[in-house]
Structures are given as C-alpha cells and as structure tokens.
Amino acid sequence: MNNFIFQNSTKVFFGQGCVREYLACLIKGADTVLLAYGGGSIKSNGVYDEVTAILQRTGKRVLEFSGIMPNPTYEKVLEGAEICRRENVDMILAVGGGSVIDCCKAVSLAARYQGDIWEDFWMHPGVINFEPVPLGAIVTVAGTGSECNGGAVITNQKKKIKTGRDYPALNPAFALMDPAYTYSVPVKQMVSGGFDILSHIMETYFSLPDEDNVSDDIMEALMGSVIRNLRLALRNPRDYTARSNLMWDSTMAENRVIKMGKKCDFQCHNMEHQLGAYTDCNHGCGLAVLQPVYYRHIYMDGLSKFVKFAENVWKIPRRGRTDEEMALAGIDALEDFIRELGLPTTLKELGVEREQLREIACSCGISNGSYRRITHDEILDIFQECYE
C-alpha cells in the first residue's frame, strides 16, 4: 500500500430515532442556528417538523436557508454566506443529502472567509487557517458520503465549472443518521444515490496499487454490499436492514477509509461534473451512462483488477475465459446491472445536446490517478459512443 495519514473528525449517531435522541444535546452551545435544506421535500416526510420541533423546545433562535439546488451553485453558497455572518451564526445544521451538505461546506467557509472562496479554495488548492462556522448534518438521502468528508462539489454557472474539493476542516462537526429518514425517497433518487455510491468506491477500486491491499479487500465487499441491498431496496422500500446497509455503504466509500493507500481515478467523476455543469444533469445518472463505456476504453491497461472485479464483486466463473474476456464480462455485468436499476443508458435520455459534446469534452479535467491517462479527444469519443 501507498503511504497514508488518516483523519476522520466527525462524530457519527447512527440508527432509527438517532435525532430525536441526540440533537438537542449536539447543538447546545449555539444560540443561532441556520437550519439548510433543499426543495422542501422535508416538510411533507415528517423530518422539518420533527428537527424543528427539538430546536423550539431547545429555546434556538432559528434562521431557514432553503432551496439548496440538486447541484449547488456558488451564488446560491454566497447567499447562505451572507445569511450568516449579517445574522451572526453560530451553527448550521445541514438537512438533506449530499447537495444540502456540500453547499452548506462551502457556506460555513464563505462566511468566515474575506476573500473569493471559489478562487481560492475550489479552483486551486488553499489552506483553511481559521474556524469556519460549525457544521452538523441530518441525512436523509444516501448517496455521496459528504456527512463524513471535508469533500464539496460545488458549481460556478458563469464559468460552467463544477468542481470539488476536500478539505478536513470543512467535516461535519456531527451526521445523525436514520435509516427511516430515507423511505420517503423517489425510487429514482434512491437508485441513482445508489449507483453514486458504486461509482465512488469503483472510482476508487480501479487505481493502483493493484497488489494485495486492505482497501481493494474493503471495496470488494462494499461494492457486494451496494448491489445486493439496492436490489432489496428496490424489492421492498421500507426494507429497514437495506436502507441502513445502503446508508452505511455511502459513508464507508466517501470517509477517506478505503481510499487509503490508493491512487484513486474519479475520471468519470470529472467527465460527469461537466456534463451537469452545462446541463445540470443528475449525477447518479450520469454516471451510470459514462462509466461502463470509459472502462470498456481502459480495461486493458488494469487488465487484472478488471478480472478481479467480475470474480470477486460478480461472482462470473472462468469456465474457459481468457482473462480479457473476463474484464469484459464483469463490465457487461455492470451495464446489466444499470439497466436492471432503470437507469439512463444514453447522454441523449439525459438531454444532452450532441452539439455540446466537444465544448463539454475540452472542459473537463484530466484524472492522475486513472490506469491510463486520456485525452481530451478520448473524452469527446467517450461522450459520443455514450450519446445514443
């Protein structure tokens, strides 16, 4: 394994009842809150009432920052910033998914922060050398990992750039974490937070070292994990034992555990944010059509984990295959597994124009980490054989 440091700050309240247990307790030295979340989803299931309910009973004087975009803008980032520092904040509480988390980062910087945090801090690396307000976060979406990570993906619509950094000082301060909180979510939502998580931890997994390591060994089964409770999911959406393991699963692959002693590739993350970036797309979804056809372009250069991934996360016998055509059973394996979800196989059914292919290809950042690194024409010919 590659060398590593590991930290992880935040403190994790997991299961059924876990916020009426322990919230009140978790924001008592804050006199103002800003309570974040996003279409308002929250006040039809049950959850703004009930995290509500505990901040009135805990005397909190409470200001609502709403409408947090499923791929937040800087702009959006800037009037939560606002909020806080005219309103002097002294925690915000993040309610939602991973949308609602990342934005709610990169407000708790902006506020304490004099200068342009996109400059600073998303387009180039920066160092975070002051307390930024206090983050806690209630999931109600698994999917991205973000109430575990100092990781925000953020958009700038005026320069069509999404982008993410992650930064430790930027971790939320607590996650309480339901299971139930997650039942009253789309089936479409849940599936492509689903598939984000597989995503995220193949990302991962395909990236050297390919030698005998602890973190392949966690990511295969993981990756296990993911695709038999997604299925239960789908089966039985209240499956409590499903939701909890999925809820589990998105953490595990976003908390910084597996990724250490790996290289980690996210090219189809890049590609991904570009495309949303210009079209807004839904990111679970995204990935699900970019990923089968990038890996079906670099198989050959991480032949032998590609091999592993059909055995080991698959299960597919050899029964006489070679091993290329064992890499490429356990891609057409994950292919099927993406149209047995009903997700979107084509950037077409996602809205993309195929005139923006190359202006979207030429804008997307290039991954060191990747088994083989690509080009910008390899992207456009990628976007094309994915368009319909």
Ligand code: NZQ
The other form holds:
Amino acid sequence: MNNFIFQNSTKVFFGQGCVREYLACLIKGADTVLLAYGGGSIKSNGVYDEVTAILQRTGKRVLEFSGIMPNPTYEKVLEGAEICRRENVDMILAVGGGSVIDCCKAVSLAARYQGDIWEDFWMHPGVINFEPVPLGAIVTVAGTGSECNGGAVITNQKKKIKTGRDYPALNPAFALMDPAYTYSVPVKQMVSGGFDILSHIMETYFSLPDEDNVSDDIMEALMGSVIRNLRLALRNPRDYTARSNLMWDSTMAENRVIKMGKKCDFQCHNMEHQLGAYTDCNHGCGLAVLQPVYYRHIYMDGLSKFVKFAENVWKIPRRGRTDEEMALAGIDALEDFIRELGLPTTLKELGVEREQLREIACSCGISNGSYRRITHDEILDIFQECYE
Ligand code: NZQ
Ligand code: ZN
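Now that you have shown the form predicted on its own, what about the form predicted in complex with this ligand?
After this comes the whole thing, all chains and molecules, with the earlier chain placed first.
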C-alpha cells in the first residue's frame, strides 16, 4: 500500500432519535446559533419543528439562514458569512444535504477571513491558520458524505466554475444522522444521491494501486451494499434497514477511509461539476450520464480492476469470456443499473445545449489520479457520445 496519514475529526451520532437525544448537549458551548437549511423540505417533513423545539428549550439565541440552493453559490456563501459576522454567530447548525453542509463549511471560513475566500481557498489551495466558526450537521439525505469530511463544492456563477476542496479544518465538529429523516426524500433525489455514493466509491476504486489492498476490498463490499439497499429502498421507501445502510454507505464513501493508499480518479466529478456550473444540473444525474461512457474510454488502461469489478461487484461469471469481454460486461451491468434506477442517460435530458459542449469540455479540470490522463478533446468526445 502507499503511505498515508489518516484522521477524521467529526464525531458521528447515528440512528433513529439521535437529534432528540444529543442535539441540546452538542450546542452547549454556543450563545448564538445559526440554523441553516435549504428550500424548505425540512418544514414539510417535520425536521424543522423537531430541531427548533430543541433549540428553544436550550434558551440559545437562534438566527436563521435559509434558501441554500442545490449547487450552492459563492454569493450565498457571502450572504451567510455576513450574517455570522454581523450577529456574532458562534456555531452554525447545517440541516440538510450536501448543498447545505458544503455552503455552511464555506460560510464558517468566510466569516472569519478578511480576504477573498474564492481566490484564496477554492481557486488555489489555501492554509487555514485560524479557527473557522464551529459547525455541526444534521443530515437529511444520503449522497455526498459531506458531513464527515472537509470538502465543500461551491459554484461561482460569474466565473462559471463549480469546484471543491477538502480542508480537514472544515470537517463538522459533529454529525447527527437519523436515517428516518431521509424517508421524505423524493425518489429522483434518493436515486441520484445513491448513484453519487456509488460514483465516489468507483472513482476511488478505479485508480492505482491495483495490487491487493484493503481499501479495494472495503469498496467492493460498499458497492454491493449501495446496489442492494438502493433496490430495497426503491421497493419500500420506509425500509429503515435500507435507509440506514445507504446513509452509512454515503459517509463511508467520503470519510477518507477508502481513499487511504489510493490515487483516486474523480475525472467524472471534474466533468460533472462543470456541467453543473453551466446548467445547474443535478449532481448524481450528471454522474449517471457520464460514468459508463467514461469507463468505456479508459477500461483498457485499468483492465485487471475492471475485470474484478465485473466479477466481485456484479457477480458476472467468466464462462469463457476474455478479460476485455469481462470488463465490458461489468460496465454494461453498471449501465443497466442506471436504467433500472430511472436515472437519465443523456446530457440532453439534463438540459445541456449541444452548442455548449465544447466550452464546457475545455473548462473541465484534468485529474492526475486516473488510469490515463485524458485530454479536453477526449472529454468533448465523451460529451458528444452521451449527448442524446
Ligand atoms: O433544499 P431542500 O428543500 O431542503 O430540498 C433538498 C434539495 O432540493 C432535498 N432534500 C434534502 N433532504 C430532504 C429533501 N427533500 C425531502 N426530504 C428530505 N429529507 O434534496 C434536494 C437536493 O439536496 P442537496 O443537498 O443539493 O443534495 P446532495 O446531498 O446530493 O448535495 C449535492 C451537492 O453536494 C456537492 C454536489 O456537487 C452538489 O453541489 N458534493 C459535495 C461533496 C462533498 N462535500 O464531499 C462531494 C460530492 O461529490 C458532491 O460534489
Ligand atoms: Zn459526488
């Protein structure tokens, strides 16, 4: 295995009733809490009432920062930072999915920084040598795993760039994860979040090293779990076991455990983020369109891993197939699963215009961890192949 250092500073409280049981105690040290959330789902599913009742009982001063949109913008970050500074907020409580948690991580940094965080921490890697505003997360949808890492993906609409960085100093101090909170997630979002989990695992799995390593073994088990439990949750959205497994799969995929010793690809994420920057498309849906097409471009560069994927994840029998045939059968199985989930399979369905493809392709970052570094011309080929 490659050398690594592992740390994860987020304390996780997992299971039904965890918010009722632990929230009051976790915010003890704060005087003014900023309750941050998205477009209102927490008001219709009862989560807002549960959380605010607990906050009221603690007697804290509570302010609200709402309307955090999917694919959170830099402008929204600045709005939150301004509230934190003006009101002396000493804890942010993010209630939502990846968008709310990511936005709040960036707010926690911007609130305590005089310069331009976009330039100094997102366009270029920065050094956080000060204390961001402490952050806690209450997770309401499984997908990004943002609750247990320092990653924050932000969209700068003016510059047409959507990009993320992972700063350990931005890991939430705590994450409260009640799987029953995810019952109300619409099916479209549940499957797109589920596919995002699978993508995080695949984009780590399909990278060096290829020799025996524990990270790859964990990932095969996790991919099996995501596939199995997404099917169960589709059949019965209130299947607590399936929802719990998906919620923890999501954390396990992005809490850095499986990345240890791995190079990590994330080329599809680079491409999807730029599709998002130009069209505001749904993250998991964008990945579903790109992933099989991208893998058909690179499978020969990581052939032995693609064969393992077919054998160990999709349980495809050899039956005289060559390695190349096995690898392609695994990618076909992934594509069949995407269709089974009802996810989109073309960029046109995401609202991308054909005329935009070249400009978007040229704006994509190129990963250093892929089996093969692709070019902007090849990204354009991939976009064209999955356009319609
Ligand atoms: O805004 P509200 O009204 O709350 O509705 C949300 C939103 O419309 C809804 N939702 C969430 N919980 C719900 C619910 N609806 C009903 N019941 C509930 N319990 O779901 C919709 C999507 O929410 P969002 O937070 O946008 O989804 P997700 O968690 O997939 O986050 C996506 C964002 O995270 C970034 C993505 O690029 C995208 O910007 N990512 C963050 C990562 C990280 N920090 O590590 C890694 C990922 O690869 C990803 O890039
Ligand atoms: Zn993702």
